[in-house]
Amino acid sequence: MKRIGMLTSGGDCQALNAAMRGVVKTLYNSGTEVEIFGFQNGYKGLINSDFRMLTNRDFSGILTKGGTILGSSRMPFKEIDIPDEKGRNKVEEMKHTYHKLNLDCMIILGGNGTHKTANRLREEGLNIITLPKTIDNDLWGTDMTFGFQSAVDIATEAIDCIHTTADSHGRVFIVEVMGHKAGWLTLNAGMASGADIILIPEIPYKIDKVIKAIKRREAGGSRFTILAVAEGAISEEDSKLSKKDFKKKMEQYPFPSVSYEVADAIQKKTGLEVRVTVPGHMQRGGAPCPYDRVFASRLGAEAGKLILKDEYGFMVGYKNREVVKVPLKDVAGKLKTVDPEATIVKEAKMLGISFGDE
């Protein structure tokens, strides 16, 4: 008998259900007797011992379903040692639930913060296996995360739709794409949709260079310009500020987001009409694309195999087109960001895309 706990933590995304389905189907198809404890709303469920027993039937028909059947929530790692509203030690409560239910392991699906907490639980002696979920694709140790390709498809479609109205009205359009610390989503969606300018956190922009790119298009006869801007994009001036000074500036920030700041500067310096579109949480929603359905299923199957072999303390990742196991201790606390010198960036520049830096 295998007693398996399972939870999804952090922001939701496509293919969470597909990944969980992959784990469970692999276990059931092995002929092993299994009990699945599904914890509700992320780590909160583990803290509060809030779970429901799941059977194979619960994972039927969810391959194409977005979101998560278990619910999710955020629990910042920096607050992990701060007592909860009831004064309880969160880590000790999670350990207590794990041992009270006599679990063999926990399957934890999530992004960077989730992996930090998962590694903390591993250090506390719990058997942990993680699966890499995030639309940002910024988890270290894996070339790809599930949810990313689905989000790229949605962001790409949003920018595609903007092209026709931008051309019709001869305007500058900014589409703000999710990604606070990493620009993978904006970079890929921007390239896929033919954006003219892409601004990402890893490459601080100069507004004069952005305007130069717009004017270059005007001189070439183009009626419009499309900018794909990551929500974490930052100007060269702001990138040089200390964390303290930047935080102070943001406390008095007059714009809803960086895209509106860029739009305001372009309008003031050029007189051009600029519009901002923010797809927002649409990028996390809806059914997973076919790629993510297959990818998440493969990761889930490999996680099931690790459980059957009693191999714990790993994230199931993807390197060089192969599913691999990566020590969880090597993953936690590390970000995979876009290298400004990466070949994909250089190739985008060859295509004439401006990153606002030159």
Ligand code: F6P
The other form holds:
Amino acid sequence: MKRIGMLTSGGDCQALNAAMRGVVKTLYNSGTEVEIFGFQNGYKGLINSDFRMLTNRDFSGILTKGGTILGSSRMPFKEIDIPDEKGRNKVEEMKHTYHKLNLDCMIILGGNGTHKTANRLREEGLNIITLPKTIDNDLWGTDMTFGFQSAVDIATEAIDCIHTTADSHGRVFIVEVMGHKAGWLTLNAGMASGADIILIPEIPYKIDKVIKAIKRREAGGSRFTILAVAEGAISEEDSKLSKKDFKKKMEQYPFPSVSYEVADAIQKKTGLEVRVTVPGHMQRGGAPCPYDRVFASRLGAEAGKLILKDEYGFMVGYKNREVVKVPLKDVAGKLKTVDPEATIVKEAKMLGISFGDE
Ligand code: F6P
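Form predicted alone done; form predicted together with the ligand now:
So here's everything in the complex, that chain up top.
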């Protein structure tokens, strides 16, 4: 008999349900008797002992379903040791729930913040297995996270649609793609949709270089220019500010986001008509793409295998086309960002894509 707790934490993404289904199907198919405690709305459920008993049937028909059947919420790791609204110690409450229910392990699906908390629980002696979810693909220790490919599809389609209208009107279009710290989604969706300029947090842009790229297109007879801009894109100037000065600047920031700042500068410096489109949370919504369904199912199956072998303290990740187990202590607190010198960036530049840096 295995008593397994399960939760999904942080921003949701596609294929969370597919991954949980993968774990549960593997356990049931092994013939092992299992009890599954589904904690509601992320770590909050574990703190409050708010759970539902789930059976194999709850995981049937959810392979293609977006979102998470368990609900999710954010619980910033930096606040982990601050008592909650009821004055309780969050870590102690989570440990208490785990021990009270006599769980064998917790399966935790999440991104960066989630992994920090998961690792803390591991350090506190709980048996933990994690699965890497996020549309940002910025988790260290895995080449890929589930949700990422589905989000690439959606962001790509958004930019594809913008192409035709940009062409009709001869406009400059900015599509803002999700990703505050990592530019994987913008880079991939930008390349897939033939964006002319890609601005990502890892490569600070110079507005004059962006304008030079637009002018180069104009001179070549192009009627329009498309920019894929990450939420976290940053100008070279701003990237040199101290954290404190940047925060001060943001307090008086007159734009809804960086895309509007870039749009304003382009409009003022070129006189061209500029429009901004923000697909936003659409990128995290809807059904997982086939790749993510297969990928999340594979990771889920491997997580099930680890439970059956009583191997804990790992994230199930993907390296060099193989599903692997990565020690949780190595994953927590590290970010996987785009290397500005990466081959893919160089190849994009060879294709004529500007990153606003040269
Ligand atoms: O989960 C990752 C992410 O979608 C980022 O790409 C985005 O910047 C952020 O979450 C948005 O967070 P929220 O859903 O809390 O607005």
